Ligand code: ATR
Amino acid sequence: MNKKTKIAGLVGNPVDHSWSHVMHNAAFDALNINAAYLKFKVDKLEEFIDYFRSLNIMGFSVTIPHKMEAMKYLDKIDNKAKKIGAVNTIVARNNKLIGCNTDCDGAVKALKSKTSLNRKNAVILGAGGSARALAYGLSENGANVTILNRTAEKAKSIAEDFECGYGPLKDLKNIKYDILINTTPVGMHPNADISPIPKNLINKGSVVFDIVFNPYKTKLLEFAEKNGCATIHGIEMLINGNALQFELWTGKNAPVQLMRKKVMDCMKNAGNKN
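Please supply the coordinates for the chain just given, on its own, in the form predicted on its own.
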C-alpha cells in the first residue's frame, strides 16, 4: 500500500466472518489495480461515511445491519436499489457516493443455477435488506413470494412494497413451497450449530438456499440435504455479488474464476468446506 492506494472494504457488524477480502484483493492483484479491501466493524454508520468521504476510496460493501440505513447518507441511489429499498454496495464516483444493490442479481443467478423461478412458490425467512433484495428479484422473475419473520410487522412492510404474502415464522408449517430462502443470520459462524427452522418444516424435494456463507454448509442446508432437497450455498450469492461490485468499482471485468478459486481454497484450508 502507498499514498495512491484506493480503499474498498466491508462495512457492517459483525464482519469477522466474511471472506470478501480474499476475493477482492486477489482480483485487484490479478489486474494490477492499486487498491486494498479491508474490513470495517461499524456501529456509527453516519460518522463512518462522513469521515471516509474525504479519503481515497473506491467504494464499500455493506452488510448487516446497515443495508437500509446507509441509503440516508449517500448522494444518489440507483434505480434498482431504490426499488429494493436497500443497498449492499457503495460506489465512489466523481466525488459522490452512489448506492447500488448487487445482492438481487447475485442471488437470482445462484437460484437460476438450480431451478426456474416463474410461477414457483417461494418463502423468504427474514425481513432485512437481503430479504428485500430477494423479494424484488423473485417477484421480477414471476415467483409467488411469502415473507416470514419472527416479527410479522417487519415482514408486512416488505410484502406491501412487493405485493406478496407475509406472516410470522410459525406459519411455515402451513405453507407448501418450492423454494425456501434463509436471509437471517441464524446459523452464521460462530453459532453454526443452529437452524432458523427445524428439519421437519423443510419440504422434501424443494430448493433450499441459505445466504449465510460461513460456514459453507449451514445446519439448515444439512437438514435440507437429509430431506432430499437441492441446496444452494450462500457463497454462490457472495461470489456473484462480489464480481458485480468489483465491476462497479473498477469498470473492468471481474476475474470470477480466480475469485471463486481463492475463496474456496481459503474456506477449505480453514476447515470450513464440507
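Okay, that one was the form predicted on its own. Can I see the form predicted in complex with the named molecule too?
A lone chain is what you will see next.
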C-alpha cells in the first residue's frame, strides 16, 4: 500500500467469517489496480461513513445489520436499491457516495444459469433483506412469487411492495412451485445438519436455490439432490454479487474465474467438500 492506494472494504458486524476480501484483493492484484479491500467491524455506521468520506475510498460492501440503515447516510441511491429498499454496495464517485444493490442481480444470474424465470412459480422462504432483493428480481423477470415466513406479517409487508403472494411456512405443502429459494439462515454453519423444510416438501423436478453459502452443500440442497432437483449453491450469488461490485468500483470486467477459485479454496480449507 502507498499514498495512492484506494480503500475498499466490507462494513458490517460480524465480518470475521467473510471471504470477500480474498476475492476482491486477488482481483485488484490480477488487474494491477492499486487498491486494498479490508474488513471493518462497524457498530456506529453514521460515524464510520462521515470519517471515511474524506479518505481515498473506492467504495464498500455493506452487510448485516447495515443494509437498510446505510441508505440514510448516502448522497444518492440508485433506482434498483431504492425499489428493493436495501443497499449492499457503496460506490464513491466524484466525491459522492452512491448506494447500489448487487444481491438482486447476483441471485438472478445464478438462477438464470439453471432455469428461465418468466411465468415460473417461485417460493421464497424468509422475509428479510435478501428476500426483498429476490422478490424484486424474480418479479421483474416475470415469475409468480410467493413469500413464506415464520412471521407471516413480515412476508405480507414484502408481498405488498412487490405484488406477491404470502403466507406462513406451513403453507408450502399446498403450493405447486417450480423454484424454491431459501433466504433464512437455517442450515448455516455451525448448524449445518438442519433444513428449513423437510425433504418430502421439496417438489421433484424443481430448482432449489439456497442462499446459505457455508456449508457449500446445505442440508436443503442435499435433500433436493436426492429428490432429483436442480440445485444452486449460495456461493454462486456471492461470487456474482462480488463481481458486480468490483465492476461498479473499477469500471473493469471482473476476473470471475479467479474470484471463484479463490473463494472455493477458502471453502475447501474450511473443511467443505464439493
